[in-house]
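Next up: just one chain, as structure tokens, the form predicted on its own.
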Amino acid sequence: MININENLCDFCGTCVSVCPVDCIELFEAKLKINNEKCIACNLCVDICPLGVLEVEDEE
């Protein structure tokens, strides 16, 4: 699962881009990340310029 700290996100969309199921929505201030969608190959953790989405590990 990936989690989002909204406090530091610009909203700038490279997550979006990059994400390869279009699990990631971006509004006006807001990201939306779909995790039944997501297949957690955390590219957009990777690329994301701010450290803005992190890895929450599932027990």
Second form
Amino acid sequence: MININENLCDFCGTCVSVCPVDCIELFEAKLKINNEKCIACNLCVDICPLGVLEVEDEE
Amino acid sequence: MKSNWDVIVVGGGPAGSMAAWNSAKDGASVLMLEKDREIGAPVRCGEGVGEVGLSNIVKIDKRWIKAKIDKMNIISPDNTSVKVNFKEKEHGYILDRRIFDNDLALLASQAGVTVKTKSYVHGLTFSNDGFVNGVKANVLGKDVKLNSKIVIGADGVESRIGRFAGLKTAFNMCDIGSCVQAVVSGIDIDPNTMQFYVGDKYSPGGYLWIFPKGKDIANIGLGILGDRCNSGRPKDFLDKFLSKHYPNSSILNYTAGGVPLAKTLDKIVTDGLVLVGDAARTVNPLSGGGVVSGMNNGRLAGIRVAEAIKENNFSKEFLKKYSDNWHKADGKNHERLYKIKNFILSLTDDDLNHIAKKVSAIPFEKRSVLKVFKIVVWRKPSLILDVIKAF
Ligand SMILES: Cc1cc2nc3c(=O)[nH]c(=O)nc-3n(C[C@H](O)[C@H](O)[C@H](O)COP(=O)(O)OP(=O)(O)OC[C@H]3O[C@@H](n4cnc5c(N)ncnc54)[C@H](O)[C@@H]3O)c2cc1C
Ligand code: SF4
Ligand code: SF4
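Let's see the other form, the form predicted in complex with the partner chain, since the form predicted on its own is already up.
Let's see the whole complex now, leading with the same chain.
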């Protein structure tokens, strides 16, 4: 699971551009990640200029 | 709003406006959809452009220009500064892209294009034979299906339009810059000089820019190459720089963004669809400048799309002429610049310091690109091979 810190996000779409499975959606001030499709590659976490995204450990 | 159009353009940036404008010139009905509430905002751009390149595409309006640039100053990791005067044809501008992007959309609308904001495209529709024939969108809060003969994907770095049509457009991490920029005021700078800080110290695999918008205000930003993002967050690098160099300044605006540093995608057309601008990766991969090249690309796409509407032929075979024309105009050159980018990436901070010292020892009037190049190669003879491979 990827955790989104919405307060920090600038909705710039850089994470969308690297996601290999196109599971991030961005419209207006909303960023949504489709966790069913996500393959946990963490590229979005690495590329975000602001550090908005975090990997959430699954218990 | 009517639901049948000749052309639907997704994205209202410079590439989209140029594509829409040129598509409409021969009377095609063109709709341009922009997801944000305003064309031109937020500005995710250093706003630096070359004067010659821009004036070749549009008549420049004084209202677009914040500063005129005739000098550059490159600062190496050990603070050696290399100043270079631009020749007349190398002069540049720092734009106000809010006004600029707005005016380009206005020009398109004056040529007959219908522009809608708060309109997000979230899917494409296809004919039985697999041609793209419309979009699924949310226009001002309402879900709609709109039909078209051709869709132009001008949806920027975050483009999903190509993916919807089955084109592979996701970035490799080595082909995208992760950027932040602040509009900083209360500083004392020369309004006609662009400044670049280079080296891993400032921004791994990229550079930090100071683009003046007056004598006390500038866009200050930096980009880190995607595959070097483990060295730290762009935002942390920028905050560190600002607190050291401009501790008492004000920050009027802070934005994030991605810059394609890639070759143009192999496939930028398919049946009923073309991609333009950042969505097609038309940014200069060495400098990261994508405004003028995106506009030129959008223009070429629009010209071919207008022909396609006239001839009633929306096949990828017909549209491919746009891709070929782009390759001849700028695409081929970008492939060369891409190789040079990879060559420069192999230089260490020590190399950059050494090169800067050598260049600054050359009298100002005698500095030339060739001399700088000789110094670079002298520092790293092993790179001669790489350079030869690059050409
Ligand atoms: C920090 C930074 C600094 C830069 N500095 C410079 C510089 O100094 N000089 C330079 O030349 N270039 C610079 N660039 C690059 C330049 O900004 C881009 O190359 C340029 O904006 C590309 O134009 P475009 O029209 O292709 O895309 P954009 O200008 O990004 O426009 C795309 C538009 O599409 C909209 N959109 C996206 N998805 C959808 C959708 N699904 N539905 C509807 N609308 C959608 C977006 O909201 C956006 O308005 C910089 C980029 C960044 C990030
Ligand atoms: S890259 Fe970061 S700031 Fe930009 S939209 Fe994604 S999460 Fe938000
Ligand atoms: S972790 Fe990978 S697959 Fe999941 S949202 Fe991020 S980029 Fe996409």
